[in-house]
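Below, in structure tokens: the form predicted on its own, a single chain.
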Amino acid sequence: MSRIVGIDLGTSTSEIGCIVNGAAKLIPNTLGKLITPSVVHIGQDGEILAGEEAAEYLFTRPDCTFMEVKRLTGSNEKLKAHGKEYAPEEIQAMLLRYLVGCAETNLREKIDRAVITVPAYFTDVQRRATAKAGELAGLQVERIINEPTAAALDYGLSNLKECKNVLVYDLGGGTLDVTVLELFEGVIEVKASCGNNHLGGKDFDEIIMTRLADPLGDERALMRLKKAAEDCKIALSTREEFRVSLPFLLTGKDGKPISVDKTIGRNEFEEWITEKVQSTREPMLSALADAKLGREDLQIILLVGGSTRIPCVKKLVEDTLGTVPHSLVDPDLTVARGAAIQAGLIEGSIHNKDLVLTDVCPYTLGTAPLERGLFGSRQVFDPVIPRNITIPTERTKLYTTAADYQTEVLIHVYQGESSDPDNNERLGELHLTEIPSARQGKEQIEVTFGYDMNGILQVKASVVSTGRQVSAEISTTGVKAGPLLDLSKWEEAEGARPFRPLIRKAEKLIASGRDIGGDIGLLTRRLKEALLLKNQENAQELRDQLMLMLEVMEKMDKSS
């Protein structure tokens, strides 16, 4: 069997490594550098360039040069070059082929197996798209591993005897991950993960860009502005101010050239990004709560990702967790090193290390069966695999037919934390046919969800009485991560004030035990969710339904 490499396929940069003589070693690219820009250029003649050579074309040929493609992972969006369309995973495959080519040259051997990292909060679809990119690059993807888990592996391999609770705060170019782990004498057990797939250093760059100029659709000006913003952000991590100078950036409507010459101070920059940085507090607290730990239970905080070098980010983490973050791993290279270690564990090149790794499912996965209540039938999200359950895992639930003489059923698969399926992300469906014709509730349907170490979902359903079965790898596109909702904070939501009397009235009825069928409790929960999601139209509809139910209950109370 060939050697397995570990690859950190990042939004801004990517790295590749392997195990050499029992230790993780990062492999340099064609320019001798360990860090490769995640940029791909497609030439007129079909020639593919990647890394720094491709990045040179961002300013001269932005129409056929691609960066930050990771943010499009799992989407329907197409990228165009020279009249041809490419899926995001095709572009990522080009970058992967470049990295693997560098490894083959350096190691002087054929490489066709890899471990690839993804954000812990990547969805099932995004994980599949990443695995697909690996396949298109000619790789057998042995494992998809979460980035914070990889960082913990890098740290854990050198600290096998420690017994500590660790929080990994990973803020990279495009994503945020917060993962809580326990190290216990060589065992790395992931307790909980939380995050945001659309928050990272690139968002900070865009904030700087908006304060400097509006490129007005000029692609070359946009690329120059992006580069200047990134340089400014990086410089302000170590300097108090930075001068952005972009002469003749673009031409104005009056035909005159527009230049940018502005000095930005660190305090000014940090004020601009305060809201986004502050938004990372909630994932930290959610991950701790899901792990059933308090701030005082943490012994180590590891900062991962280039964006954690920003001083106000470090300070927020310290203020939120009450502990000074540790610089125990290289924030840029630790994920790739961890991926290489995972590769070594699989291939057996790390055979003398007593290291065990467990991970978790970051989302709740389930179905949406019909439930009958006092006020009729309605769909309710029914979890099959709760979030932050250790993987791999397989869980089964039993359902019954919902109508007389029903001979088929469509099983919808959802991902999310809301009791209302409409507020979650629909992953796909299974169509089970040939159910024996019988009265409602007589035939049982067994639904099984299996979630593997790559974080990929397998679903199967069967008729208990006949054994008739269907199964599928759930596949779709365009799935995004839904927010975690803290229902206790519904009163703080924008526009919640007019709904308070109604919700409090409903809560009193629920507390009294008179909510027969649970309909009022379900509607109350959904209303709180709608307020937190700022979905006023849905909130108005739910308010009307809840008012009607309360009126019916009052009439029932009076008649009794």
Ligand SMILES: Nc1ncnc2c1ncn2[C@@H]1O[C@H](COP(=O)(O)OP(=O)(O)OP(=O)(O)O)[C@@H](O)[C@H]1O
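Here the rigid core means the biggest group of C-alpha atoms that line up within 1.5 Å when the two forms are laid on top of each other. These figures come from a predicted structure and were not determined experimentally. Numbering follows the first chain given and starts at 1. What changes on going to the form predicted together with the named molecule:
Comparing the forms between the two forms, the C-alpha position of Val20 differs by less than 2 angstroms, with the core used for superposition.
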Contents of the next structure:
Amino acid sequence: MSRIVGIDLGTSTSEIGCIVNGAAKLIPNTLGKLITPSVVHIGQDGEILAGEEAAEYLFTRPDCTFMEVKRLTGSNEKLKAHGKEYAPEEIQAMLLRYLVGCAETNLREKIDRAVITVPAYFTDVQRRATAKAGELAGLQVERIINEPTAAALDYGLSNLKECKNVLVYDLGGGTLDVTVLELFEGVIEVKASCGNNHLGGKDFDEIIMTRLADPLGDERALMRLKKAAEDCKIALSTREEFRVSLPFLLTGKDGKPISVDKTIGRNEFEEWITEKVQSTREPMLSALADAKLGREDLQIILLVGGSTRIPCVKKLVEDTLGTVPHSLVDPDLTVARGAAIQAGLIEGSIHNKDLVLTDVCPYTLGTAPLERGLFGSRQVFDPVIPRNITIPTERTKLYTTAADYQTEVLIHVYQGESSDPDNNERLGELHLTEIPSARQGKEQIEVTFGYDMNGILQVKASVVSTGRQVSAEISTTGVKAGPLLDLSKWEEAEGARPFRPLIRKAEKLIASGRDIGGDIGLLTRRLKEALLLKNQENAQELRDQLMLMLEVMEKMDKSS
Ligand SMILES: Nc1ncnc2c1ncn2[C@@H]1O[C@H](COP(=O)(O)OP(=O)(O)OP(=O)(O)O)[C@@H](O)[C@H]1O
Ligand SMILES: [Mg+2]
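Provide the structure of the form predicted together with the named molecule, given the form predicted on its own shown above.
Following is the full complex, with the preceding chain placed first.
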């Protein structure tokens, strides 16, 4: 069998490693460096550069040079270069290809298998998109593993005799992950993970940028400003103040050049970011609570990710947990080392009788069945797999038909912690047909959720009486990652006006409890979503579907 590499595909930087003589080793890139900037440049003739060589084009060709692409993972956003569009995973694949190419040169062998890390708090869609990027890079993705878990593997392998409770606090360029785990003589049991997919060093850079200048849509000025802001931030981790000087940054509206020359103090900077830093306290407490541990039960705190070098970040962790964090792992390299160890466990170069790992599913996953109440019926979120359950896992729930003579059902799949499905992320749906026609509640439907070691979800549904099963993977098309849209604001969206009468009509019908099966509710929500996303084409398609459904309802009402 061929060798498996471990890759930390980060927002700002990426690393690749493998097992050599039973130990994790990072592999240098073609420039001899272990850390590669996560930057990709596409040249005029389609030539692709990645890493430091690509980063040089950030200032001269920002239009076809991409950074921080990881934050777009799983979204429908497209990146444009030379009139061609690329999906985020295509760009990620180019970066992966570069890293693997460096490893091939270094090891003098072909590499086509990899373990890739993702933030623990990455959604199902984001994990699939990451696996897709690996595939596009010509890799067989053997496992997707959580970044803090990888850090724990790295620590665990060098401390096989220990029995300790560990908290990993990982604040990188774009994501925060907090994981609580137990180490017991080589058995690593992840107890809980919490986090935020949209918080990291890049947010701190942006805060500094807004205090320095407004680049007025000038891409090059924006890049220079970003670089200066990051340099300033990094300097302030060790210095009390830093002078940012950007002569002739851009041309003002009056045609005069604008320069920046400003000295920023550490105190001032820490004040600007305090709200964001403080927001990381909640995930720590929540992960501890889910792990059923008090802060006094923690023996070790591992700091991972470049942003944990900021003094006030370290201090917040210490104040929240009452323990001084250790510098026992290398904050930049430990995740890639852990990925390499996981690769070693799979390829057999590390024996898993020495090191055993169990991980958790950080989110609650469930369906949204119809609940009948005093005020009609509505969809409620019904958890099938509760969050922070050890994986792999499979859970089954039994439902019954909601209406008389109902012969099909759409099973909606959501991920999140709110009892209102609208506040959770919709992952997809499963369509079960050929339910024998019977009175309401007579036919039973069994729904099974399977969550595998990669954190990827499989949903099955079957009719109990006939055994008819749909075992297709849930479809995840059209799902956006990133912040949830505020659907209540749909009326403010551009071009929403003509849709108002239809949406009002649908809402009335839903409120009266006649939306059996919840499909009108679903279409209405999707329509609002499309309007907010300014996707007119999609909105019109949804409008047609919704109109058709309302018409059918009206006809049925008339005939009964
Ligand atoms: N000394 C420092 N002080 C403050 N911030 C730093 C320092 N060194 C690096 N950073 C910041 O850390 C971030 C990069 O960290 P890291 O490489 O761990 O992230 P990543 O793995 O790319 O991101 P993620 O894990 O979120 O996907 C950048 O925002 C960088 O500016
Ligand atoms: Mg990272």
